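Shown here is one chain on its own, the form predicted alone, set out as structure tokens.
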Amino acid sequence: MLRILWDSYSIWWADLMILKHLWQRFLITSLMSPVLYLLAFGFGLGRGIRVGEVNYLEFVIPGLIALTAMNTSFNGAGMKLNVDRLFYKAFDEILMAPVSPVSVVLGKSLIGVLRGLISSLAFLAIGLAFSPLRISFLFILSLLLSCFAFAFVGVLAALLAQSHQDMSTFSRVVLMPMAFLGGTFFSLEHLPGWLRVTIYLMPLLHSNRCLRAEALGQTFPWISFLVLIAFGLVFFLACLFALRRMST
């Protein structure tokens, strides 16, 4: 165990080292787009309206938090990843090194998280300043564990890309689905009963439940928490499919 986390941490510190010097241009780049979905849609045209209990503010803001997560975890693993493996073919000698596929996946999963992270809490920072949002320890470890899904969906989505364009094509019809339909933007209440079927198959819907409900001071939705938890487990083990088909 140790030496799988040891050498996910020997792969993780490259990545690393490039974030140090990059972060200040990350953190801008990540947090422009929800900044922007804050102004246009918390201010502008859910102003005065309500959602439940709540104002529409307080209810976006959980999601835009959930959101950032997921576009900068997914991007944050895979986009460097999918440079690394297709134009410098860096990726090659990883394969090479006598490292496990879990320390493999571990270790390129590990700096979307981080990103993740960093641009959710900068983004909650600049939430708070709005919205008196409770943060608790299970809003931080549902954000953590959406961190990780997401990271996981952007490593299998490198893995199986065969060129660059395979990587935008996915996050438009994976990701931008998702970002609209998932219920960051609205509730689910009034949607067709077909239709809300086919979002709860989508794990950002369960990140927004768990994140909006803690930070609202809701029911905690342990159910969709568990499915978050199955969702990271179910890409952690297609990526490690994907490794090993990629190895032989």
Given for the second form:
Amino acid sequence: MLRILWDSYSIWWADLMILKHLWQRFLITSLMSPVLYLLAFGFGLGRGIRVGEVNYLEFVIPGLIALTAMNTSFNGAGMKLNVDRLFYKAFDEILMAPVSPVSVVLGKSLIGVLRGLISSLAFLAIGLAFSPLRISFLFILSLLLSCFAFAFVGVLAALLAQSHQDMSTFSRVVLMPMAFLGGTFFSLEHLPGWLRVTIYLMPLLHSNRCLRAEALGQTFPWISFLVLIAFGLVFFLACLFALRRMST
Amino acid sequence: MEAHRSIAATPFIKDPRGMILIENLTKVYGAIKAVDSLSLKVEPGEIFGFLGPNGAGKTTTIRILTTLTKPTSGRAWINGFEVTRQPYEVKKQFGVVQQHLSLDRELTVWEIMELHGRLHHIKSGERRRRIEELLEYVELCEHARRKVRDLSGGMKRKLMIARALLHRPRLLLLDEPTIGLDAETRRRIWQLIRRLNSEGTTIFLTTHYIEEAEALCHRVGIIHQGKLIALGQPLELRLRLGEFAVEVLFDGQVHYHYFQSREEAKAYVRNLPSEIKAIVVRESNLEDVFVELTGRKVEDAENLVG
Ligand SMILES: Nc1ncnc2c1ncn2[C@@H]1O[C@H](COP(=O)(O)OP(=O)(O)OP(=O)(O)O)[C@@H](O)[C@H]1O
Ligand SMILES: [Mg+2]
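Given the form predicted alone above, produce the structure of the same protein in the form predicted in complex with the partner chain.
Below is the entire complex, every chain and molecule, led by the chain shown above.
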């Protein structure tokens, strides 16, 4: 067990070194889109609109934090792994090392988790200037859980992809619908039943529900919290399976 | 170079299956049999050369031995551990230099080594000492803080060699280790291979430079279209073909003929029709064996390699 964690750290360590070399660029690129969303939807559109009890700005900021966590964790874990595996073959070094598959999946996900956390917390700091959010332990835990779940998705996509193209296809087909429909920008109340059911299958919705409830001081949706854990586990196991299948 | 200090593996208990045992190994990619019922045994302490034209199946074999690829059928062992069933143990036995560069370009030279050392559970003090020693040996010390992306091709390859040695493997698998290296560096690598071998490391290498195989290898195997078509000591294979070669220019093409003795070769030359002028009589070499068996010019093969 200790060995597994230590090996994960070793794998993570290399990614940390790279992050250290390139951190400024990383921070600017990952903050770009949430800040633009905030300007466009929060201020441009959202002044005066109310969603239930709260005004739109307060509503959308926790959602943008979840969205940032999703995108940055996915890209942080997946993009480089994909290139390393298919193009530079640097992933072979990890595959040939005497470490367990669990360490490989965990180790390669951690950089996504870290990057997801950094950029969503940085955005949170910006958000706090405009809207009083309640930051609780459950808020941070839900955020961490979301980062893990989406980092695993990133690793999974990178292990399954046959080309770099596959990666962006995946992100368009899977992540983009979640970004637009997954409860970041609007509440699901007025949607037709079938669409609402579909959206309930999206992990991002559950991140949104958890983060928003905590940030706005509403009742915490424990079901969504559990669903998020379940998604994380399933993605993790899928990564292990993909890793096993890969060496053919 | 510190000749007194060993950088090779520690001695170990001999396994009856040798260092490498391959039994009926087959790998099929769609319609292609990349490796076709290959059987081979390499003993501990050998320098074994694995030769063959492009696409013969050398890299595929090494990928199977290094657990990166699963065989379609057949089995293989490294130092007694079966590659498909005991991958964890197998990974501790070998070090490998792959044919293609396999380095993270964003890391520095030192970080590449450091990562490998951590993955192989080498304690930090020992790790630092070995990294310094190996980087010095491959003359990359001054470049330790540079990123891989800024290195020349030959420097990258030397880094890969140093990395493969860091955990002191008992078996070193080298897939065209000296490709793209300058003549002096190549000699140094040969020296290193010999030194490691004399300290107990088994070497399994592929190369398109036949003179490299002839200079280094105790035994060579020639693989063609996935099948092993010759196996033995370089001299033995040469003698099987004929110790002497006669090259004859005829119709604008060079034809080769082989003879067991110089007298036979001379007799053949004497009886050639007088219009054939350009004739060379020489000792045969491993390249002759290779070309005769695989029906290809080695130079052609060489030019195709990335
Ligand atoms: N991943 C793969 N998918 C499909 N075919 C493959 C794959 N890898 C290798 N092959 C095929 O298997 C055969 C053997 O390839 P291999 O790379 O083992 O040859 P090689 O002996 O290393 O050649 P070279 O001297 O050019 O390096 C070739 O026909 C190649 O096209
Ligand atoms: Mg090859």
